[in-house]
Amino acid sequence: MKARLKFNKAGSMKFIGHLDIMRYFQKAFRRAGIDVAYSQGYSPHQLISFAAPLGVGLTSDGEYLDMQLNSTLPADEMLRLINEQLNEEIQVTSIKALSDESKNAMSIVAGADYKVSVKDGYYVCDDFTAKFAEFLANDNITIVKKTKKSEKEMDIKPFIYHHAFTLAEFNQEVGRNYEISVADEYENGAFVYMQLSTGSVDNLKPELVMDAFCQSIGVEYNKFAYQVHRMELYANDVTKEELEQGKRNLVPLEELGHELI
């Protein structure tokens, strides 16, 4: 049976890289007695995969892990057993069963919600909200995207789906009801919520948006000035024909599963 876990990541755990997080969960599952399936061969390993690895230094309310199970327990019991093996800065918040035909989370990620905050002690500009709103009002936002082999100009404006400067406005924009969060809070009050294209096809990191914003106002981009917090990951739940027509219906990954009994 396939199952999908949703978990958060906060505090000092934001400095733990993806491979160590994977090993952390593997050990937690063994200690909790979760009946995870293993691969066959000379070097068997747990059949688990992550939706979209989170960068070092980022916090999150919406990380996902898919797993293959030989047997299951009620969802509440599994959550309790797993969370007892984790520290308070990384906790599983839900577990859903998936159909055997479902695609793994990594292959279907199409969007993500972020909160990007200016950390206290850093200065970006006066009236951050007004200047950022003016930046996003441009018809085109062209950046130079660099890869290991090349660099090219691209307009990132089509990949910024929504933005807001208050949680109430963002909830309305994306049709969500965000309330509880493990995101760090800062006294300066300079932050922006954004829903961006994410995944293997059109992946826009919030750091690129902030870099472009800094260039637009003539300020040097300092990656240490911002705290990026991922709030949710989405799949694009449309038919092949609708996808070819450019339609979009973003659905949180956990809503593609059903209750584990």
The other form holds:
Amino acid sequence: MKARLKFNKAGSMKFIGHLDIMRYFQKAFRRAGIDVAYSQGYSPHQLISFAAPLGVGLTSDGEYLDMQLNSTLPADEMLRLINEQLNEEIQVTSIKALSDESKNAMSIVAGADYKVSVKDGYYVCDDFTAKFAEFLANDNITIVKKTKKSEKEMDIKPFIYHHAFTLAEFNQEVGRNYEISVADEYENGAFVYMQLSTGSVDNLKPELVMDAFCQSIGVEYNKFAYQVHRMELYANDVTKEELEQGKRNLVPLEELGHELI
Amino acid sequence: MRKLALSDEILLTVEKPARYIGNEVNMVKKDLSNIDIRFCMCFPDVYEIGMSHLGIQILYDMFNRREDTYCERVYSPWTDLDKIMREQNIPLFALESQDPIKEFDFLGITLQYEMCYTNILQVLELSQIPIMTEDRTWDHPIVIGGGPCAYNPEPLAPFFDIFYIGEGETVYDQLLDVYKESRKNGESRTEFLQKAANIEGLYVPIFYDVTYNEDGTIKEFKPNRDDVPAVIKKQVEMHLSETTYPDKPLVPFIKVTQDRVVLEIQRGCIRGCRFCQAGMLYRPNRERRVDFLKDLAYKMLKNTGHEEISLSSLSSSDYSDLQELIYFLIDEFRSKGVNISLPSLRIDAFALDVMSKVQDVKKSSLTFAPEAGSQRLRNVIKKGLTEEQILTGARDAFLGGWNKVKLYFMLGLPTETEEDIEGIATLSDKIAREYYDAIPKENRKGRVAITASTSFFVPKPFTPFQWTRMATSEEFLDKQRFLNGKMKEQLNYRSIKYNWHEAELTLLEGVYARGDRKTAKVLYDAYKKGCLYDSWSEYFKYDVWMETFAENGIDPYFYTSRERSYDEVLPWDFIDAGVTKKYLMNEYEMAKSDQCTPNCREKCTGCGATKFGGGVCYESKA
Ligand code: SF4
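So that was the form predicted alone. Now I'd like the form predicted in complex with the partner chain, please.
Below, the chain from earlier opens the complete complex, with every other chain and molecule after it.
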């Protein structure tokens, strides 16, 4: 059967890249004695896959991993066994069962919530909040997207679904109930919450938004100045027809699963 | 949250930040307020290599079993971070606590190969510890070196406070106790070192002086005070199944060279190949009990989650219970998705059976290490592997479905002639013929693929070849070219691929393998001129090294290309490694007359290692 794990990533674990996190989990499952299914052949590997890979340097409360299991234990038991094998900077927060026909997490990601903070010791501008709000008030935000072959202009505004500067406001905007977080807190208080289009089709990275913001206020973009924290990953839970009509119904990936019994 | 020594910005700038953050699975955490001794263990090469080393894991585990001691780790920062640390004056730190190493009590550096010597100076300098032992005070850690290269510590003598000669299990506890005592009693650093020098197996270089003859050879090597021993005795652990072994080894986040559980099945080797230093240093051969190993394999896999297990030893086929052990590993773990990575085995029915069980026959290859191309030269080096054994082994494997063969040879062995070199090509060809002979055309799955690799022979201390001359780079290159030509003349040359090594690095390895204290200055100067990571060919600066030798008036060929006489004082003569000089001389003489001697199980040749009181030397008598 299939199961979906939600986990967070904080502290020094942000320096461990996506493939290494995968290997980290594989080893943790083995230590925990989780009955993960293996591929066939001479060098069998565990059947697990991640939703949207998180870049090095980013932290998260909303990472997902899908796995194929031969047998299961009660969810809280499994949670305990796995978390005992993980360090304090990476912990699994939920395990859900998936129906066999459900698509893997990677293919359904459609949106993500982020908190982007200016790190201590860095300065971007005075009145960060006001300037950022002003920046997002534009009807379109055109950036130049460079690929290996060409440069093309692109309006990223439609891919910024929501934003807010306080958690309460953001909760209301996105209809969620965020409370605790593994995100680092920075003293300067300059940060922004954003819900962005994510996934294989229209993937908007928060770094790109910050770059565009800096350009708009005439400040040089320093990629080290921001801590990007992912809060949640969403799937677009609509029918094919609705999708064609451009409808959007973002549901956190964990909610597509059901209780593991 | 753990505080890291490096800022986010630095960690996000350098390649593979996971090298510097620690916190790996099974990392030992201790409360510093209960600790008397802080020990930092260093492997002076990049993290991925250092983390793959079993010895460090053994010592890390052993030290941390002491309640009063916290052992942490450090590896050489890669060149990108090296630059940043120098620019920003960041002291090198230990992975566990992220604290500066200069605040530790001990810095232990493992000496695994000569080409990492400049990295040792890098570690000292980045740690902001004085590079020279004479400049250090109680404010600095005691810098101690161990491992195979400590058997000729002289090229590193000015940089180390202590060298540990032998296996770490034996006298470290004593040393740490003496240290605690000394600090408590307010003794001076020199007083402490004097006490350390009187622990068997420990060499404190500042207490010894060297004088030289006019021709540059050593006149005399002796203590400069009378309260330290004149001879340093190698330490060996005789009870390998009773010693500590890390049943919870560290598991790195990033892929390292040996990303698996490593089970050390025995130490030493009964074969006594004459070029092999490890085979001499780790005498006598001692096996671990198979039940001990089975239990360890189980625990280590459980505690690491590794998907692979391998066996470590010099000549695994000689381990008495090998079949039992390997079949156990296969039966017990294969179904749980654990890969059994096989040690190089003598190719026989057993080897072919296990290979077919654990490897994809189509992809895997057979490995032979004949080391020399002719039977005569194999006798000279005492490599007990006959052409017939190789050809039969290959034939059986071809019939079993294999068609890839890897062969390892050395160029520049003592007494080597063109005929011996040509032998490498003809042996490769004979193996190819064996394939076409054994497998009828219609059953062949493509061509046979033979890869022959040559490395260059470097004479090492405590081997019968310690007196021999090493070929020059030009000679090595000529040999290589000659062999390459001979390869092309073979009937099946299209089935044979010839791989070779770079010659220039070998010269340096040769100098530092048998160097004396004078070569330390060259090392220091070359490092100061930017030599670092010499074993990485992209960083190896041959010209700078040569220039530095010249500036110091030192001829590298004095150390490499010179046949030494038996009465010359060798830089490592003050070390008693168990094997006697008389035995080594006898073996060298036998080599010169193309003769083998029996291995330890066939017949004891009286090398001197019986004095350690156990292992293979006593097997037959038990
Ligand atoms: S004393 Fe004899 S048996 Fe023991 S290691 Fe030496 S040669 Fe081998």
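Positions refer to the first chain, counted from 1. Residues that one form lacks are left out of the comparison. Owing to the predicted nature of the structure, the values given are computational and were not obtained by experimental measurement. The term rigid core refers to the most C-alpha atoms you can superpose between the two forms while keeping them within 1.5 Å.
- Task: Provide the ranges, sorted by sequence, of consecutive runs with at least 3 residues in which each Cα shifts 2 Å or more between the two forms, based on a superposition on the core.
- Result: In sequence order there is one run that relocates between the two forms, which is 147-151.
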